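We begin with a single chain expressed as structure tokens, specifically the form predicted on its own.
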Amino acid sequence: MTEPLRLLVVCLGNICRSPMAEGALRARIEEAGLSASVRIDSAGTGGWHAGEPPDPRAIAAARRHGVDLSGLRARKLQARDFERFDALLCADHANLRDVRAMGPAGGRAEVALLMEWAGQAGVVPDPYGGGEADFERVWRQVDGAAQAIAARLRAGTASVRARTG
């Protein structure tokens, strides 16, 4: 059996956008029948919020859809994490610069943005300082990436790309 392809989302504090779409790729991830070759966990590059549940306004706008991020607890990335993952998926520009910047030397995980990798433009605005519109809002642009995400995996046209160094 192949060991199964470990994603992790990153944003600044791990309580808005990587939480949010720490559930909707776990939820997509479910429909597409790849629970088994798929894990999915969520980090921030600051650890201020470290334990706490993501914000309230995430766990209403995922709630509105079906998904369920009340169980999860914010956590600060760690130097392992670049060797338990496969791909860090940033969820804009500074997250990937503070990501890569963290990263120890060889570390083995691919660093990129969630966007990109999966298959559409843009970065995953910060919603903390908006209200529930901008939550709602970056739902719907982190679940489209995990459905693009899920159908590329099913379809066998998404991997990590091997690291030069």
Second form
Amino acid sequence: MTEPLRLLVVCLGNICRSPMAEGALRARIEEAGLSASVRIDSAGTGGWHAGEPPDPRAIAAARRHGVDLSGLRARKLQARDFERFDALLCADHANLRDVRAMGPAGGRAEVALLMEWAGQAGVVPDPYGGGEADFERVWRQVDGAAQAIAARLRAGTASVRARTG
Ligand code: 4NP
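Output the form predicted together with 4-nitrophenyl phosphate (4NP) next; the form predicted on its own has already been displayed.
Shown next: the complete complex, the earlier chain at its head.
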């Protein structure tokens, strides 16, 4: 059997955007019948919230859409993630820049923007200083990206390094 594809979603704190994207991706991958062939995780470029569950507003937004994030715990991106994962999918340009700066030379993982990897425009804005509506908007955005990624994987068109990262 071939090795599963390993995707790591990365934001700043790993308590808002990347856990929401992790939950949405896991749900859409399962829905597409691809759970056995894709692994999903998330991490933050910062470690201030390491060990904590997602922000209550992120948990609430996901719950409104039938996804439970309460068991997730934040962690900081590690050098070995660049070896363990096939692609590190970043929420915004600052995350992309920080991830690239943290990467060991010659790491095997592709580093890209989540939205771009999903074939969609834009970045996922940080909702941390916002309110419920901002978290709802982020949920819809990352779930749209998750649906697109699941569809592409199902069609076999989402190859790692399909685009230059
Ligand atoms: P996230 O949001 O990167 O989407 O998890 C943030 C969470 C915490 C902080 C910043 C952004 N913080 O500064 O603690």
